[in-house]
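Given as structure tokens, the chain that follows is alone and in the form predicted on its own.
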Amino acid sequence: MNSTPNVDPAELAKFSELAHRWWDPESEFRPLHQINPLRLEWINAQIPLAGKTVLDIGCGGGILSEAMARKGADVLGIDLASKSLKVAQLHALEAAVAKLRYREVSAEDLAIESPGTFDVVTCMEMLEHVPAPSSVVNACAALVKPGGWVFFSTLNRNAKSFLFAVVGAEYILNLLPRGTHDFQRMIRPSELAAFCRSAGLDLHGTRGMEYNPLTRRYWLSDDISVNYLMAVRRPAINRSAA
């Protein structure tokens, strides 16, 4: 197993302190509840989830994991925040969600244990919270089956993103707790695309996510300057063998 897990203890503590509020739609996690249907439908439009094996990396309290399981996928959610996982497990039990399980394991360790296992891998709002995001991308590439899909969502790193996602969301609108995001850890789309190419994944599309503070409405667009999603695939054929 990985002797030096790719995790920031301060980040784990931050989310563990809020674990009991994951499923409160009016809590600090309200933005996740609001954007979840957008993320879910975008993923399902690329590859229908029914009948697919899905891994949700950095699943937290299970908001996306449960939604994908309700679409008919067989879902495994993984995280290293044990309190969040307990909340996720309890909520799934109470809601009687079928084909959904959780494990406390890192993406890197699971990639060693179960390579090429999943039709779909999701890693949402997680890369900007780890010390080595490229390591997670490499693990995603190892975990997905040939021909399978990987979906990321994260925050761009630029002046606009700092203004909107940090100053605006955390200090003015109070959409997120202060200190949720470290600007230096945000990832430009070009950087994430480079991580993916290095891991052998092919880029298939990006979408931006926008927010109107007056209407409190989120929507997907072509503007990837702040929040963005990226879809990539592992080639079905080994290029070196082709």
Contents of the next structure:
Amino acid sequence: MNSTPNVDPAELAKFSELAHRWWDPESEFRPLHQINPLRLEWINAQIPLAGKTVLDIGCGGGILSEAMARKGADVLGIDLASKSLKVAQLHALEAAVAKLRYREVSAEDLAIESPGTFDVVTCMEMLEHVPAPSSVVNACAALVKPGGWVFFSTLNRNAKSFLFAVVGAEYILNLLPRGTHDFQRMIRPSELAAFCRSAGLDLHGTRGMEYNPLTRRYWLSDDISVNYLMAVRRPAINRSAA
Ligand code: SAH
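For comparison with the form predicted on its own, kindly provide the form predicted together with S-adenosyl-L-homocysteine.
Below is the entire complex, every chain and molecule, led by the chain shown above.
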């Protein structure tokens, strides 16, 4: 498999177990299906995806990868859970989506193989499942072209996010299987911003994702206290050389 140790096999096992349900919009993956148009439009508003080369790290069954390819991007989705990748590949084949490929490779290994390759890198709902998120952020910085964009989304770590994202989503509303999110691994926006800064990425903007359990709807807002998106850019010119 991959030569880097930045993976938790128990995390991959959780997703592999559910892999056959990735494309069932009423399954455990319902929240991802519901937030997908919101995050897709937000990304596309910062950088129109048509004609861009895009890397989707931790792509799972390909919910976002496929949607970005439909916008006209040339997309490579990577993950380390083979079952999920098989589901993603099959779905892309059935849906006859052009310019969409999947590979089982870690972000860190791909960064060594193909540095500075992608116009856009996305890494959604994945950082909170890896032992060393900063290593993935560094890989993103290496993989994106100078002047390119990187988009992250993850879960904040505070009392409210514990209540909403763990207790509420996993134990009260049963939106997600119990044990999906480990509180210790959730990442504050300030921590993610610090990882980005030390990787040489400039913060461009953040957006919160909110959920109303009564209407069962999600929307984007300025409230980043639970689930949030972050857009960063690799500077176009190497500052030390400038
Ligand atoms: N990004 C997708 C799926 C999020 S679920 C979406 O938002 O729709 C989290 C994904 O991260 C799972 O597919 C899981 O297999 C993957 N993952 C967990 N650890 C990983 C690692 N170290 N490297 C690559 N992918 C990983």
